[in-house]
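Consider the single chain below, provided in structure tokens and representing the form predicted on its own.
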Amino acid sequence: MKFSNSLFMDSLVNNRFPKRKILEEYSDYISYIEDAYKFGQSHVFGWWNELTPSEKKSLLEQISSIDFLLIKNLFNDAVLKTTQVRQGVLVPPHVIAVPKNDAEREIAERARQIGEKSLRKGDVAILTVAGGDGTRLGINGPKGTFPIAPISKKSIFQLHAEKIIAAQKRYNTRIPWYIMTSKNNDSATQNFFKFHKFFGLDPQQVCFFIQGMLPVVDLDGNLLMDSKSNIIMSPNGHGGVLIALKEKGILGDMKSRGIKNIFYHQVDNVLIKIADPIFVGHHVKEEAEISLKVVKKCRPEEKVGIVVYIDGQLHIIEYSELSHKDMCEKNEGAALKYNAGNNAVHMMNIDFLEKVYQMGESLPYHAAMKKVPCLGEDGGLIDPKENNAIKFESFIFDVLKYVKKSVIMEVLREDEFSPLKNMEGENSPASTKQDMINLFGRWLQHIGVSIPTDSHGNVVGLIEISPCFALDQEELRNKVDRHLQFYGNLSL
């Protein structure tokens, strides 16, 4: 076989990685090994003979997925990119606050019944974001399926599964799903909700789709890689959502079953009120065509985005992209002057997201510094101490500059918003179920029903409802005789 570009095949006659045998064997590929080269990469090929046939396609379909000057002007980004100061002057955002008085819950009343007919006539799906793993909480598996039920030990995903049922029978209704999974976990993700049978959902209506993935590069922009034929791959953020929506068909498929607005959230928050309907009905009655729930920043130093306007535009920013006078700086009332913490919970219209499609702008690419596991140049694994790569991610929230319409309703944080991201500490199993706890607590309180709690208020024992049993405070009102006795552990 001939082959036009001299100047590539000299530079592989004189380069230990592979020749022209290879090529020829390959021919297929050769667009994509020619990309590698030129781009600098060619050290993916470095262990190419002693690999295995299977092993050689495997890193070749790897290496003919990726974006090679995508990555090289990704990396140059990150690395001329000093901190960036933020232009503009920052305006809290006009929040829908938690009722206070009869005249706001009339307004939430209201809203309620308008989200309660849009959830009747099946407008809305729930979007959920599960791609990535559990490594943090020391598991081998897709993050949804950690045990988190304080008493059953139920999976995060089987609640979400079970509110959904929920729903459904109360709104007489049909909510499809719709999860969002990576390459890394998509198989383990199907496998799990295969075997517990979707925990009573019609698997018809539950929808998997992958989200796209990024190479991760080391410090100096080279490929990393885990084994001599494998690329390290990273899923390419929660705003990878919005490309796959359309990718992969999702939004089609949402239009065939007359979906009108999606209902957005991550996994891993097991307070989450799925298809709250005050919060849909805020956004439906104000045509918005993105929405956002909020919760008050607990302290400055809060590791939460912001909710804010800039020049006109609706914004998040991430905590470290705060100054410390802004993260400080308090209004009149001696509150924090930005504290309208993003707990990743939208609606979207869908034809608000297919006009941001059809502008053709893309959403930016976000670099974060990792410590992430690599072969060293002896095909050793090295286990970093430090920070020795970088991830490339894009945010569902830079959509927010495209938006004229928009809704911010705020939700007390410990009724909706307890994330599962760390081991120990802080979002982490422990605080979490206790968080869970506390809620049904409050719960069986409201109605009557004693229930003892610590000095932190922590509830004392073990509470658990289930969202088939009760899906929030007013059902369990009417199925709870306010003289039960609480004697420490209590599972409905």
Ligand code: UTP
The other form holds:
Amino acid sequence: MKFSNSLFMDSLVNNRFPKRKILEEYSDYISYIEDAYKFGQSHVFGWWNELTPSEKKSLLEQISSIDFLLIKNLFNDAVLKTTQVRQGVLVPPHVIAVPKNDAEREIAERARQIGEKSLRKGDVAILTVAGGDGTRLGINGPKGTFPIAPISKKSIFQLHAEKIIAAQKRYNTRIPWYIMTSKNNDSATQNFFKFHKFFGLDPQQVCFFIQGMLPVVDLDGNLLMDSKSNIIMSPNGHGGVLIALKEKGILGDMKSRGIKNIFYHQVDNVLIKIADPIFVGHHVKEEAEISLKVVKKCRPEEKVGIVVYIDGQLHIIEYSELSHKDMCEKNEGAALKYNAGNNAVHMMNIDFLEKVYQMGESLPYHAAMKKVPCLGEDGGLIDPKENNAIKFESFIFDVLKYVKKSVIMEVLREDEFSPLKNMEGENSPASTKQDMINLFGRWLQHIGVSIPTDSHGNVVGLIEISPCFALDQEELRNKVDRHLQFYGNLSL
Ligand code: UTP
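Beyond the form predicted on its own, can we have the form predicted in complex with the named molecule?
Every chain and every other molecule in the complex is listed next, the one we just looked at coming first.
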């Protein structure tokens, strides 16, 4: 809906549905209704006289949840700001590289022992952010419900759950799992877990919590609606997890369970090594506040956030904030200088988060242009061909500006990072399934099993290894030997 002439709309709304009438009918909502008018958003009452009493109530409830001043400011900022190259002195971070020699392997082994000890003690909780709308994937339902396993078609949620079950068995512990949803997908997510009996987990150890929402505006800053009584709201970004952890009492719940550190990941990374003991160990050993896993960029222009120090402070910056020169700059060894790509896997120390809350600071919001179906002025639904909307999101990594102690650990992309984002092409169901098959194929090849690959290195055939059968190559080695025959379809 693009109300280019909002004065006209205001007068239309006032003539047809005088504010006084709405106010008289619903006096409890006076201040919110006043705000909607004051901030030029009265068009949301454009179909007031067509609404049933319950629709009116629901619209007013929505309006009462909106901070109109915040939205106005965010919109003004978005209009004023174009993406700029970051100022300041950029320095690549120190990264713990993937071990290449015995000394480095020894360091990783020591980290593993520390991590395993921490896991055994029950110090670590898993936090999965699953509140995104998954617009690009465009499925009907939460992304975690997507049937991604190559043979069994297990969902992403089931694979995560089985990794937690396997880790619990290995470390003889219980690992609490916190899942952030949004109002848009919370009940579908919870019903999916109930329907599948929590995939064998104890329901008491799985905790869902809902993140905050913000309205979506058009390119003139007007709130968009998708029905005559519904304002389009969108989750407030994965940074919303920091607000929700506090506001929903999740941090307190974690503390009461004795949790000291959080293993954070995004729901859509199908190769995630949940509770990776080496990563946990490095983080614990260094008493880090937030730790990050990174992968090497696959090309200079890859659209991935980059971990850098700017004027001495750790940051993750968008690829668009790097100048082209910085993007392509090489080290003496010919590798990219700014090569630490963020794969959104973090360890977060609970005491550090408490400190951030005490500072009373909030994360900034970033504006993103999107195509969002919405109501037109005539009340009909429009499916836009071009970007017509702005969503506001906060990013978890903006908290890095408060971090003084951090570990940055490099991992191999092909082993640990394959996010499901799109229906076709890169990061699609086809590519993420192939990445899983290739990983399992490499595990088997290392054991000596003959696995055929094509000219791109992709396994020819289907392989699936359940996390409950083997969580990693070492565990697999104890269960199968090189005599195993692969006939093009293997499920373990
Ligand atoms: P993306 O930014 O890729 O968003 O989120 P998305 O919702 O998955 O997909 P698009 O952009 O709409 O196509 C990365 C991760 O952060 C979570 C997502 O669920 C995903 O795990 N996320 C994102 C949230 O939990 N909340 C948000 O508000 C945004």
